[in-house]
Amino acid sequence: MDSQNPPRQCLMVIFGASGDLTKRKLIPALFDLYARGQLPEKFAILGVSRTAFTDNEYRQKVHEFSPQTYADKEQWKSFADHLHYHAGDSTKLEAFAGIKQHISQVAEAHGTGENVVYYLSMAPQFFEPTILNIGASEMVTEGRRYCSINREKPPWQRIVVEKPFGSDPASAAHLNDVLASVFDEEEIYRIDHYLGKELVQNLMVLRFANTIFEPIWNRSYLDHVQITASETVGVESRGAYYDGPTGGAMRDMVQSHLLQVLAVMAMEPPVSLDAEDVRTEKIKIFKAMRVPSYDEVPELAVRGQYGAGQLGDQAIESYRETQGVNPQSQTDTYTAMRMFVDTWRWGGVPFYLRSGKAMTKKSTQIVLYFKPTPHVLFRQLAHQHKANQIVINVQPDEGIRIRFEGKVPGHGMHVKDVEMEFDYEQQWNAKPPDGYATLLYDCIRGDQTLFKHRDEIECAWKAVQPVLDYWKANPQEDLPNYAAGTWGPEAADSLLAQDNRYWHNPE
């Protein structure tokens, strides 16, 4: 627990509490925090959803969904006493009289006071009515800090919003305006579980706490940067959602997650680790991302869609054969894109982003490729061997690997690549906490460092929208164009090959 800013007592209200995200991620993350002693002593959870459950029925449903998570019976029993449920439709204003009354009852029973976190764990079409109903029901009593009666320790009401944050620049800006009509920006927590991953946070330590890295983290030494997020699974039961207006690898992964990783990796040193200072530097990177023109899209972006294939012993059906997917679907299950960040540090350095489903291995990596040595002594070596690299494994097997050249012992000048590796679990004998646990803890503490600002959201959409517009206007005839269980379409290799580069495929 952070003694400098410990979490204060609060009630968490989860809208969409009967959904998979709540049962699969949110409640387990809160249970993990509870087991670690990182939740405030006075804490409670109220789940809100349309399905009718009593408190005990809901607790049983949560437990049955993932019994191995709650294997410690005593701990589960103690945690479950803090877990409550209310049946109601948050998109209907008339339902909020009962919701508001139940919130008061739970808050009084657990002594949580007026501090409330509202969590929108629901489909995006329900965001706007729920937010507006929270405001109309006067459930944000301390939204404007300058009106607070208690200026020393004012109570607070915060809102956590899951992606997708819109489906294009206009809808993203509209959602931000809706949020701003009810909550101050400092009380809005746009969650991205990628930013809760330990190695993404460790990027700042790697760069800004080590003088051996920061001086070479720029265009003078780096040839290019690759950011990969690959998954072995297909869309599974989410076919109808993934084939909808907010689906596809570009919207689901690149715009949302990978541009965030890029911003953390590329930002300038903040003046402090306070949320405002860190986010200020990230926003500068987002604003410096070069927005491609419509005509440039074919040269810098590749889309793919997986067909039937094999991954180990598992057969994977073609994306277009998945239930809920249009048989002529143009949705991208794979995206690769070359981007530039037009700042003094990164001018001319390409960033290659890619993400895909049904690929060879599940992995999220950042790979920094260094330029070859300029001295003629090893000119031939530069053509025969791979470039020096820093490989940052975000997930799984969190760690950092440095690849460089070394002389093989013995007579003659025989050079071979060698690696130095830092493995997170081996080094610290500890497993990183789940991203959701980290982010929920920060939200309760009021730390927005790892959450998105509205400017980040809107700039990210502007950076990718020309690609989406071009793809919509120009259907691709060869889809599907890569087999499940491979590293994606051949066109993605050509994207790098035209510049004499190659993808780093995790082993």
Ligand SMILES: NC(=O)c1ccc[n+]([C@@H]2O[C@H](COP(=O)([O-])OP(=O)(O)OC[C@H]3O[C@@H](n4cnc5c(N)ncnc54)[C@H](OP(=O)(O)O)[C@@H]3O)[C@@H](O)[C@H]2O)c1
Contents of the next structure:
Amino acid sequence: MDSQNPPRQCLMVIFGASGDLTKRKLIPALFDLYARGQLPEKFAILGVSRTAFTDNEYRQKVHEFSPQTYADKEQWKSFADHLHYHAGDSTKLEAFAGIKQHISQVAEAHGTGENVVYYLSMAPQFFEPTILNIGASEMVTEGRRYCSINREKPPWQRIVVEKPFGSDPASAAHLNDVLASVFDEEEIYRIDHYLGKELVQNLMVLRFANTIFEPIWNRSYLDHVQITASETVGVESRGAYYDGPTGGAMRDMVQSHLLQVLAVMAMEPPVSLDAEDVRTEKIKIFKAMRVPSYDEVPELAVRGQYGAGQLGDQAIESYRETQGVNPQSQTDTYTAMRMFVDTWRWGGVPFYLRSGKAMTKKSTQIVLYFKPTPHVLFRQLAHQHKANQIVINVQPDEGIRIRFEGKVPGHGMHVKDVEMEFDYEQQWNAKPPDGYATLLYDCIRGDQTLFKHRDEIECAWKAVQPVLDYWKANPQEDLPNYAAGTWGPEAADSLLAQDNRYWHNPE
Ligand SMILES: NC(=O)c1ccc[n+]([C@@H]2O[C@H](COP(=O)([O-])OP(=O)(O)OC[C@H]3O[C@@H](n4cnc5c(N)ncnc54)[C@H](OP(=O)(O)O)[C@@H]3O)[C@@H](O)[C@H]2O)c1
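And the form predicted in complex with this ligand, for comparison with the form predicted on its own?
Everything in the complex follows now, all chains and molecules, and the chain you saw is the first one.
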């Protein structure tokens, strides 16, 4: 996390250039960085996918997708000069002679030298052949070779890998091995856009730049922690993908994003903000995540699937009626889980994670519930007292709220919960940058802090795999079990109720 380290010249090669993620997130993020002057002067993008486009056709396609993003004509024109396209099938080795030649041409035209970021923005079944073809075509030439002319700053080739990263522990480990056969771990950037979100990064600042929070951030003071990621939309046009082997809320959200948020929330203070030190502490949390036994699964995990419902004026069709979805699908569009992190700091503190589609409100939120006071002085109101809470709104309405008890004005000792709030937009008079812009900037600068290490991914899979195995072997009869537009199945409420707790539904 070295903010002093400026980005150096480089070329970004995006495999999957005509796809949704590239148009919707990657190019807009790069444009945003360009407009802010945060890209190196010598920078270019080469998009690769199979569909044939000329450079101009590709630029037009990108522009048409979101004209409002590129509304500043001058800015767009000068940015578009850096945008190039190559038609090719990256799963075919023979396509790489042309790709390699095109890379050299663009690099020469823009003076980007040998520094290259390869970005895999394509379906996961294409990751392995593309990585192996990059290796076989000798497109990772220098890496960290010590005999470079300038030893201080040797050229580099990095790779960014999108999610899903495997679909179980074995496939994730295999993909890691494939990557390691071509790239050093220091050049592998496993992206998770949740880690690019301002409030997730702010968690580290909240904890480690203040003295008032860290002393109470442990089992002595915290009763439990809730992490929620809810969406209002259903699967929309992505039914076939979501109903496939890498879909479902547990794989798509909990295993990847929510466990990352948990790790940042739970890690010990790192000795520095260097990527290695931060990731070392996160890895310890991943290793300490309790892996449930198969038999424990029904006690600690809930699977949900939405049926038809209503959100405001909008009718949402049942998941099983969505195009591309198996009408008898067992896929979890909702998952809730109780987890434990077996460390000195967190022993016995439950972490409740939940994520769902077609829910009442879109929100990603972390809520820390504190224990009651050791002695209840305000006895007459004891039953009304709410736990002290720290609520971290990761998105939207980014900010942090602290809820505590205060005295109601007037005679008598009446107590009521009150809030102190830090609202990101109000405070900084700005919207937080998109997570992709932050992460692309870090990758170009060579900062891996906000990217996942292979151990994090493999441990995260191990932590959820027993649940996935149990669900696969035990189809659930009551699906769909929640109506679209609600907060999920009753069983998820029971999961907390049996511990005498309840979900904090974002307001
Ligand atoms: N979309 C999102 O919001 C989102 C969010 C988070 C993560 N992701 C991840 O990002 C990746 C891309 O998702 P997406 O939604 O952009 O997928 P997509 O819309 O299906 O795009 C896939 C891209 O890959 C290209 N492609 C397919 N086969 C190829 C081949 N053999 N050689 C070269 N290019 C090939 C396709 O273009 P041609 O058909 O022209 O080759 C297309 O440009 C996936 O791993 C996804 O899980 C997506």
